[in-house]
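The form predicted alone is given below as one chain in structure tokens.
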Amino acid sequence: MALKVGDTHEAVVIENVNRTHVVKYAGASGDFNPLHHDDTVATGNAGYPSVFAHGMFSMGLTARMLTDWLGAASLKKYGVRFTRQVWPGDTLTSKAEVVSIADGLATIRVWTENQKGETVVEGEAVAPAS
């Protein structure tokens, strides 16, 4: 596929978060933090309305629409910073937009917003404009 400023590409990624994909996501990646899975420390001790997900499982599906969109190999750089938390029952979409191409490869401005279109991750991504 062949990209040019100003292409763009959105998918929902997960609907309905839930405390299911998040102590899925804490075994696979090793991280039982209690902030994710404990109310009484989520809520008790840190005054958070619940426990929420890791930030690396938005950055994981954020991911997942770039490889789906762009092929598993196609990126060569990836990087995000988290803005918001993602609570249980979130739905996430992920959008993605060229804003350039230098020396054959595109920089795209990655994003992941809640029900709410509020941006949970933001970032960029490089990948071969063609």
The other form holds:
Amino acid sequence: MALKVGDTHEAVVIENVNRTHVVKYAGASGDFNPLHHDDTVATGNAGYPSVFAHGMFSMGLTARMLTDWLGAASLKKYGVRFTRQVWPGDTLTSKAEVVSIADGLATIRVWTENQKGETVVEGEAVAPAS
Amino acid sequence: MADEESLITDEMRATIGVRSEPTICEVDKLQIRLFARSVGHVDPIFYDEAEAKKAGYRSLPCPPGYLGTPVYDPRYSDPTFGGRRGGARAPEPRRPLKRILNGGTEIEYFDSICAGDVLESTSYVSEIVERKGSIGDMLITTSKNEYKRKSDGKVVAVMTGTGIRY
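How about the form predicted in complex with its partner chain, since we already have the form predicted alone?
Below is the entire complex, every chain and molecule, led by the chain shown above.
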């Protein structure tokens, strides 16, 4: 697919995040930080209202929107900042916009919003423009 | 001077640029499938090797965000995170900080990474910055993780991570 500046794409990447989603990611990534799966730890000393998803889980979900759109190994560079935590019950929509193209590579702004329209992840990806 | 107040101790500054012992990360089919499943990929190239080869890959390619699994060995692996335990404990800031957040991650790819690859990962702290915000003291640590493929010595990816303590 040939990308043009201004092209956009979006997809719902997960509906109603639950603890099973989080545990699956913990197992796949090997990151068993109890803040992500053990409510006793998350709400205890750490003081969170509940467990929350791994930042890298949101990063992986957001990337899925990009690879579904652009192809599995399309990304040359992919970076995100985690701006809000993702909580059980959240539904996430990932969005992308091509902001520039140079030397055959497209720079794409990416971000993911929760059901309240709050951004949970924002960043940038670089992929071949065609 | 202002340094009196700094969260960052000399001991912390001395860790900047010091490379870790390498960790071996194996990229295997089982773990690629598990990772792809956990973030909901439905493209068969992440699951079916014949489909991956048809698409031009040597085997199942890594989904974005997956850079192999550190080989777990209880002699030197961290029981919570799976990676190599840091030898000495990272030095603590001058004032205690209770919470930690993953502030961001960037991965730069220099080649495709597929099942069968064995990567040697070496990490180091590249920068430590402090800020005072509405939530009080914040310490922002940037670290780099370089992934070198053992079979050809090529650096296939560099991951930059930002950790925020507050």
